[in-house]
Structures are given as C-alpha cells and as structure tokens.
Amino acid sequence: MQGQNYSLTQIPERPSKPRQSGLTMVMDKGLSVREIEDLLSVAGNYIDIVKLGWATSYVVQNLQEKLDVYKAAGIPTYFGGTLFEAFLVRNQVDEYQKVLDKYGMEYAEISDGSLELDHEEKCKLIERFSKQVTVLSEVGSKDAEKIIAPYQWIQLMQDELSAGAWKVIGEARESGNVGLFRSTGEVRSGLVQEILTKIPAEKIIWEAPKKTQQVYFIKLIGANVNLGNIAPNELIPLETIRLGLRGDTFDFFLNGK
C-alpha cells in the first residue's frame, strides 16, 4: 500500500473520503485556529468529523473562525450532545435549531447521557433534527451508576437508527470509564460483542479515548472500525494503531491475519 511518504505491502485498505466505515471523530475541546491549522498540515486526512465537545461552543471567542477553517478543509463539524441537553433542559429546543441554522452546522448529535430523557421522545427529536441536519445519537449515560443491560442497548440503538438517526454513538465520555468502559477503562466486552450481533458495526462510532481502547476495537472490528472521541494530538497514533504500524497490532495485519 502506497502511504503519504512510501510504500509498504501488508497495510489494511483505509477508504478513501468522505468515508461511511473507519471514522476517526476528533474531539475539540478548544483548539485555536492556529492549532487546527497546524493539525490540519499534518493529520487532516485522517480526520473524518470534529466534536466541538460538550458545550465549549458557547464560551469560545472564536466559533464561527473555527468552524469556517474546518469547512475549508471538507471536515464536518457538531456541537457536543451536551449542549443539546443545555438547551432541552431550558425548554429552548427551537433556539437550538436556529444555533445550528445560524452557524450552517450540517450535524447535531442528539444525546441524553446527562439528563433523564423518555425514549420515545428522544425518538421524536431524532426525527425532528433529521430532517434538518444529520444526526448522531448517543447511548449510554455519564453516570458511572446506571448499568445498562445488553439487550436495552440494542433496543435503544435499533430504535434511534429506526428514528433517523446517521449513526448511533457508544457513550465513554473523554475520559473513558463509563458506559461501554468500567470505571478502570476495561472495555465491557461481552456488552460490546452482544451489541454487534444486532447492530451492524458502520452504523455505530465507538467513543475510545484510550490506547487499549482503540486497540481493542481494531482487533475486534478491524482497520475501520468507527472511532470517536480522539485526543487531536492521538489523531496520528491511531492510524497507526489502525494501519498495524505501532506494536499494539504490530502483526495483527500481516500474512492474511
């Protein structure tokens, strides 16, 4: 496979963009222009979608100069699901709306993981962004407590897929220890592989901050498997990870592995 620089055989195949499996989504917590230029000189290839995380969007000076150099480059931008939250809990759903019309947003993510939500109605919602915007939705809940069993998992994801939703999101949080994770990081395997009998892996970007994490899915899923939630300065470690050239999947690749 020809890479940016030279050529090595025995490299997993990366679609090219804009791609609909093998999704990195980079989470911004507050970059500069100045730092996405300098990361767009060196990783924007293998950014496929930017999360402006949680509700940093509000208090950047600099939202719309952001936003404008990430559409230069073709990367989709969101806002965090928690800034949907901020303005549902407010009963100011419509000004959401008119945020996203304001600043062209193209994506919204749709998520409930810091609020108590009726699914049919997080249903509803669904439907009614995604006939404005494509939506992401979120599953799984930032509160280490609550324990979400398999198969409601499942019947959640089926159910925000059935919505409208582009593709459906397994919460971590940037930190990593909840939802799909135990509070150590430890990926709850068995609830991942029970999802997947159901759900079919493009349709699901899985936030793993982590390096286990990521190495995880990539040997369970494979190269391009949908990844989110990624450090910008971990951006080119991934597709390392993904390519079988950092230790981790070192010959996880090689010889028709």
Given for the second form:
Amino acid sequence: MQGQNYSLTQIPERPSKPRQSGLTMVMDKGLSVREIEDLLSVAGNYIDIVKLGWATSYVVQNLQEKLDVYKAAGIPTYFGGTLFEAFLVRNQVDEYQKVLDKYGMEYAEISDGSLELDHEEKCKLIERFSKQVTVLSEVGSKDAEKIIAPYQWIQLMQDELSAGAWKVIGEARESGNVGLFRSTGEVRSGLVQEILTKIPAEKIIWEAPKKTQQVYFIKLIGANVNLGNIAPNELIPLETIRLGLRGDTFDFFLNGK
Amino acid sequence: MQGQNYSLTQIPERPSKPRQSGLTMVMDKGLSVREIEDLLSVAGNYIDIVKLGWATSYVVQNLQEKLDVYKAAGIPTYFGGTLFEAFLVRNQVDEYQKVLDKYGMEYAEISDGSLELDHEEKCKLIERFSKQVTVLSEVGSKDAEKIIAPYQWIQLMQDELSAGAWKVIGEARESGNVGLFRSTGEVRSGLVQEILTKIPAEKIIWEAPKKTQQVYFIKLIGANVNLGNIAPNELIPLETIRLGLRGDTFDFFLNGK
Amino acid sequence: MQGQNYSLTQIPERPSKPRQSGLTMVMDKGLSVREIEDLLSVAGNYIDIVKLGWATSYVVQNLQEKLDVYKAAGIPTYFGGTLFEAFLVRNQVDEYQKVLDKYGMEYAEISDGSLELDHEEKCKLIERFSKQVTVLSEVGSKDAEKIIAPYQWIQLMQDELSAGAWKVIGEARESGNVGLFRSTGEVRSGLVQEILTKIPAEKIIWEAPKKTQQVYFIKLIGANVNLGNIAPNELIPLETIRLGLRGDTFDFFLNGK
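To test you: the structure above is the form predicted alone. What is the structure of the form predicted together with a further copy of the same chain?
All chains and molecules follow, beginning with the one already shown.
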C-alpha cells in the first residue's frame, strides 16, 4: 500500500495492515461515531491503533457505539494510561480489569506518568494484564520537571518488554512537551538516539503530536517508524510526510538524501 | 451526573443540568447542524450554554437551523457581545432587539470589549435588555493594552449584576490572551483572586480557552467553576480535568491534595 | 452578498461569486465528503476555490468523491504545488498532465517551493500547463532560510503572470512562517508593500493562515483582498474580519478609520 490514486516513482515502501512497523496510533479525545466513520473513509488504511485519550472514555456519552465502529473496521483500540492510573491510585485494579472485560478490550496501556509506581510493581502489573490483553507500556512522566536519564529509559523499556509489553511508548502527552521532548517541544535527540542503540525501533511507539517531531523521527528512523498521539486531522498530513510528499521530507527519500 | 460509563471512587460531585454552577459555555464559531448533533451525542450533558462567537451569526448560512437544533436539545444559546456592539456603534440598538426577537433568543450578551461605552449607559442597557432576555454582561477589553485595575473590575461587575445581569463574564477572547490574561496567555492571578473576595464565584463565567487556564481556575475554585469560550473539541477534555481524570488535576481531588 | 441574516449599516461591499477579487482559497488537507457538505452548508458562499493541500490527493481514500462534491457545488479545486514538484523532480511531468486530465482538473498550481527550478524553465511550464488548465503560480520558498529580495519577488511575479498564470500566490505554508512571513509568523510588510507598487492586488492570492496575517492584509488592501490557505473552520471567522465584525477590524470600516 503506497498511496492510492496515481503513480509516482521513488516512494518509500509502506507495509500493508496489519503492520508490525510503520504503525500510526491515533489519539481520539472525544470523536463522534460520524467523525470516526468520516476518518475511516479518508484515512482508514493509515490507522493502526486508536487510543481513547487518558480517561476520556469515562465521560464520553457514546463509548460503546464508538468502540463498535472501530471494531467493525478492524481497528484495535485502548484506553489511555491515565485511566489505568486512576484505577490504580484508588486501589481499584481488579475493577479496571472488569471494565476492560465489559467493553471487550483487547489492548491496554500500563503507565506511571501521573503517579509514583515502584518499577518492579509496574512490571508485575504488565505481566498480570498481559494474561488478559495485549499490553502497551509507557515510559516517561507527564511532569515536565521529572527528567529520566537515558540509561534509565533503556532499563525501564527493557524490563517492561521482558515483563510482556507488546510495545513500549515514549511519553509526550497530547501537547508534545514532556518526556521525549523539552518544554518547547524540541526533541531530546541524545536521549532518542541512545535508546535506539539498545531497543529495536519496531518495539517503540514514539508519541509525536507535532509536525517537527514527526519529521525528526521519520528522518532518523525512516518512513516506517511507529508514531503515536497523532490528531485525527493530522493523519493524512503524516502519511504524506512518511512518503516524502510534503516539503519537510521532500528531498529525503530521493537519491538517498 | 459524574461521568457515564463505569465506577471510580473519589470523583468530585458535579450537579446535573440545569446547573447554576459548574457551567460550561461552549464557543460555536461556525458549526454545521451535523457537527452540533455530533457534539450532543458525545458531550451534550456537559454543555450548559452556547455562544455563537462574536458576529458569526451574521454570516453563517445555517443560522435558523442551528438555533433549532440547540433548542430541541434544551441548550440555551446567545450571540457574542461583539454583535451587540456592532449594532450599538451603528445606533441600531432597537434593531438588535428585533433581531433577538425574530430568532427567539432567550439570552443576550452586553459587552464593551471593542468600543468605549460609558458605564452608566452600559448598565442602563443591561437593565433594558433584562426585560427581554436573560443578560450575560462581559467585563474586560479585547484591547491587550487596556488594563483595568482589580478594584475597577470588581466595581464594574457589581454594578452590572445590580443592573440585572444573570452572570458576568471575564473577557479572554477565543485566543485567551487579553482581559483576564497576559498576552502570553498567563492568568492575571492577583486580579482573579481579588475579584473573588467580593463577587460570588457562581456569578462569574471565566473565559478560559486554553488548558492551562482551565486548570488554573479548577484548582482555584473547584470542579464546579463556570468556564467559557470552550472549543467544541475541548469539551470532553475539560470534563476530565474537572473530574481529576487528566494528568493536570490527577492528584488534585485525591485526599484533599 | 453581505452576510445573510439581518441588516447592519456600514458593512463593506463584497462581490458575489464568481468573484475576481475578495477571493478566499481554502486549504483541504483531508476532509471527508460529509465534512465538505457541512462546510458548504455553513459557508459555501465564502469559498471561491479549494486547494487539496500539497500531495494529500495522493493518499486520501476519497479523492474522486471529494472532487465530485466540490464540482457539484460549483467550487473549483486544484492540487497543491508540492504535488506538481513531486512529479517534476521525478521527470514525470507528462504523467502529471495525465493525472490532471484523469480527474478533470480545471486548475493547477505551478510552484518551486521545495526544489530548485530555473525561472525560465518555470515560466515555460506555466505556459505549457496554461494550455490545459487555469494556472496559479506560486512565488516563495518553503525553506525559511531562503530569503528573496522584494525586487526579485516582483520580477518573478511579473514573469509568471506574463507566462500565463491567472493569479500568483505568495507562499506561507499551512503554518504561516515562511515566504511572506518571518519564522515567527510576522508579516514581512516592507516586502508586501513593495510588491503592491508593481503588481495589481487582484492578481495576487496571499497565503495567510493566521488571524493576525489576515487582519494585516485586510487593513492594508481592504475587505476584498484575496487570501489563501484558510483552514475550513476559519472561513466564517475570516468573513467576519472582512466585514469589520470581529474585534480586530471592528473600527476599521467605520467612518473611514
């Protein structure tokens, strides 16, 4: 699958769905059923997985219907990690597992972005949830002042993958200004490059809501980097950046430049 | 009403509609009928009142239909204050009252954000319009250079409430960078806190289009602060912030922190 | 046509469609058919021409349907210049002409924002394409570091109009921070004013995605300046700015101020 509508040479190869790399994770923070149908009609081929951002699933009035629409389209969904943390901090982890069950969720995110969680305990929770669902685990704090050193990021990621996580997610929030990024949104590129010396790129989903961040990862890792927290109306733009068809990467895939 | 979909402990109480506090005022700057229906299907319970931003009602091609959809859903609407001012500056106040009548408006905003208006005159207009509709009056200029001292804000607000305003609105524009806020979007917190020593919080709607501004008011006044100029796609996010279910207020409602 | 819904005096005159000045060019970067229908229901009278941004037409899954909807509404469309450049850089210009033909395109953009193109060669391409379609040509680089002097802008524009371009476009990107604008988004006003000494305003479409940029051009040139790269949800706001019905231009059309 390389775009739809006419022929161009020298376009990077993109695997078809279901993909193991080149994933795009979309952030849904309150779409209606019709908006989801619209998105599928325009860009369904480019959506690998959808996150119902943080605890938005608690308040949206169309939860079951929206899950049904994604399911019918063969697109996996999961609730944002903050929801897991909201149950955890209230000592309601069992209840959370029942919620996942009630809604037939096949994926879940385990994270500690908004609370303190002993890492051994986190890995046990990853292991526990892995028996019920496919786990995405997230590394990095939502607190802009909490800086984790690169060697620690690597250790955390390795341990979480060993504990059973399918992919690890690099934190950025919806706004792209924490975790992997400085408060200005600039990539902590030393951190990213050091992580990549130890963790295979296809095991990581980089949250990269801003265009400059997407361009950075595509230039560093290639068209088929896994990217997350993509706003619905940025899906088509992102796909053009992956293919070298927007100004930002126009030269990049031509003649090896 | 405290979210919809599953049980969590320690969630702040939110009154059901119709509410007198904890109001959310949404800014509609040109939604289609279908977009309004979509919004209602996702977040109708969280919308207390809708402002058709500034004079957008003059140019939208679906005015009557959109008013009908809101009315059928039991959601009050009003035209932004700039429209009132556009009629006032043209000496067409009588005509404005006829427009309100023609569209069956039950609310109106009286403001002086874009023109100079003697305050006694403004209060007379509030009194006059109060006989026809429920009045929201707005304090604060759209001019970033026009700074009003806190004691003056208080006096203006008290006078306008005495003149018959149902609520007073603290100005911020769609962009959140004037009136209550510095040009950077930062809250003028000394101003806000001084206002609150004299005016009951439930009488004020704080325009707070940016997330940091919403978080500020929720932490200062509580989950049930009245907030306005909320973009349609930020309604669900705002409701999670009110409930302590987003990173920004995650700790806030737990254990009194 | 001067708004729709009620009478206000001292509103600047706006010509009806089809217009030769006062054009609004909308940027569609992946709208669904329903979203386009929604836009038409709210603001169809204010849309003169639609650009399918850069090469988004390559990847959207609803290309033919969306072109059909615009066509049925009598709204011309064209593919962004980056698509032309993507074919050019691959030596596939003949194929691009066939693509235009296949989709029944009546307009095309010829640009050199992402590549180096000898200007004589560019003008020959404008001449060549003018035999097939109505050509919009774009001046200015997407590279923020490539500054073109005012006298050069003027020469480039004159030559491209002479070569057959219907209008010339001043580059800004979706983000409004290159070409006509500094990296901060601020207008290069000396450049704009110098251009206007030599090129008739109605021959230029100014890309102006940000509100401050729109306000600048409306104050400089008037309500009926041609503006481009307008986001769909900014169409109604822009029309109010053109009419002096938003705070930013509230005074501007009153009493010649």
